[in-house]
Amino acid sequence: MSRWIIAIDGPAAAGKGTLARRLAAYLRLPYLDTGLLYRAVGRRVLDRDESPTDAAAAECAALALQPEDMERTDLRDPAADAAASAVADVRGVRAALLDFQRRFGAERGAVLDGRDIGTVIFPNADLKLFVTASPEARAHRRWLELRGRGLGADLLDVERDIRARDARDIARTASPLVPAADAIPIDTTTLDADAAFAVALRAARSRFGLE
């Protein structure tokens, strides 16, 4: 069984853990969606009615850290998304995270998709994709699957919510988002999941040397 390690990063909503998730199943490679351990963190924080820029409240909330705090179902609401990007400005926060990452990664090769794969957890991942496609797209998408799940959005505020994370995440002084160099970009702006699967594809058979 091949060991690669793909890393793909990007914002959110940019369908990167779609792309990863398909291209994980195909290759037979384990996945793992390491924004919701950040996620799962800020949601730990906001349990105990706690500000998840505490960087304190922050840190012992990451090495508190449960397989189950994973499996909740309040992970991808606008407050997750605020909090998690919060505790993910936390350098304790990052270094708690960091190990179990590269546990998950070393054991069997993985797809890992997230904001700092490719800079950070795996600099020298086998392959590297950053996935990003334009604010408005990434707002409409994360609207649609709100409205999906019934929960009551407005798209303008769904959009300034994304741009807003945009900000934090590119300025944060943590392993801030950023490409990595020889990191292939895919911008799903136009494209549907089928589209940016098979971008994805040609890039790993190329790499790899699969027919």
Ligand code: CDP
Given for the second form:
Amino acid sequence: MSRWIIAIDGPAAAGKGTLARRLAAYLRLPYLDTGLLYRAVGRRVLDRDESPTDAAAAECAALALQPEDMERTDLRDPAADAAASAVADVRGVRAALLDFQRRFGAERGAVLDGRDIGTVIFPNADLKLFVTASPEARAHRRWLELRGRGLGADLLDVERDIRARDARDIARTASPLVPAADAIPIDTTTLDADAAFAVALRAARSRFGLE
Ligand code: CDP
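Structure of the form predicted in complex with the ligand, please, following the form predicted on its own?
Let's see the whole complex now, leading with the same chain.
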């Protein structure tokens, strides 16, 4: 099997994770959800009663990150969303996580999803997808997901949080969220998971010459 690197970037709750997981399984490649790294760093900072916007505290947490931090069950609640978004703004945090991401991909190839995979982590990735959807569609999906996990939330609050995270991802100077020039855009506003996967698979087949 080839050691392809597939970069899937895009804003919050655009469906990157579902798409990346399915593509990785189909192509038999390892999968890394890089958002979990930032979430785990954010959680470490919160555990110490420090502020995720404190750059020194965030960098220290990133340098101390352990594999078991990624197994925590509290990485996907709204407090972790906000903490991840804040620590992701810290240049030292991004630098501390860079090597791990590159090493993960270098071993056997990988599908990685995040915000800066195709621009910074693997600028020479074999295939780059940039997955978007309208903020309303993304908020609705995240709201359904939270409800499914028994975490009641107000739809408008979810949309406000998503817009705030997007704004921070786009505005930061360290690795801002921006499509790589050679990324294939996929707008999932009106696509369900199967339809989005079909589009991504078509792109992968054409790029890698698969049947
Ligand atoms: O699942 P969702 O799209 O809501 O977020 P995520 O991908 O788990 O990422 C959580 C936060 O980490 C985001 O709000 C980003 O600010 C940050 N992040 C990043 O800056 N760079 C990445 N490669 C991945 C996530």
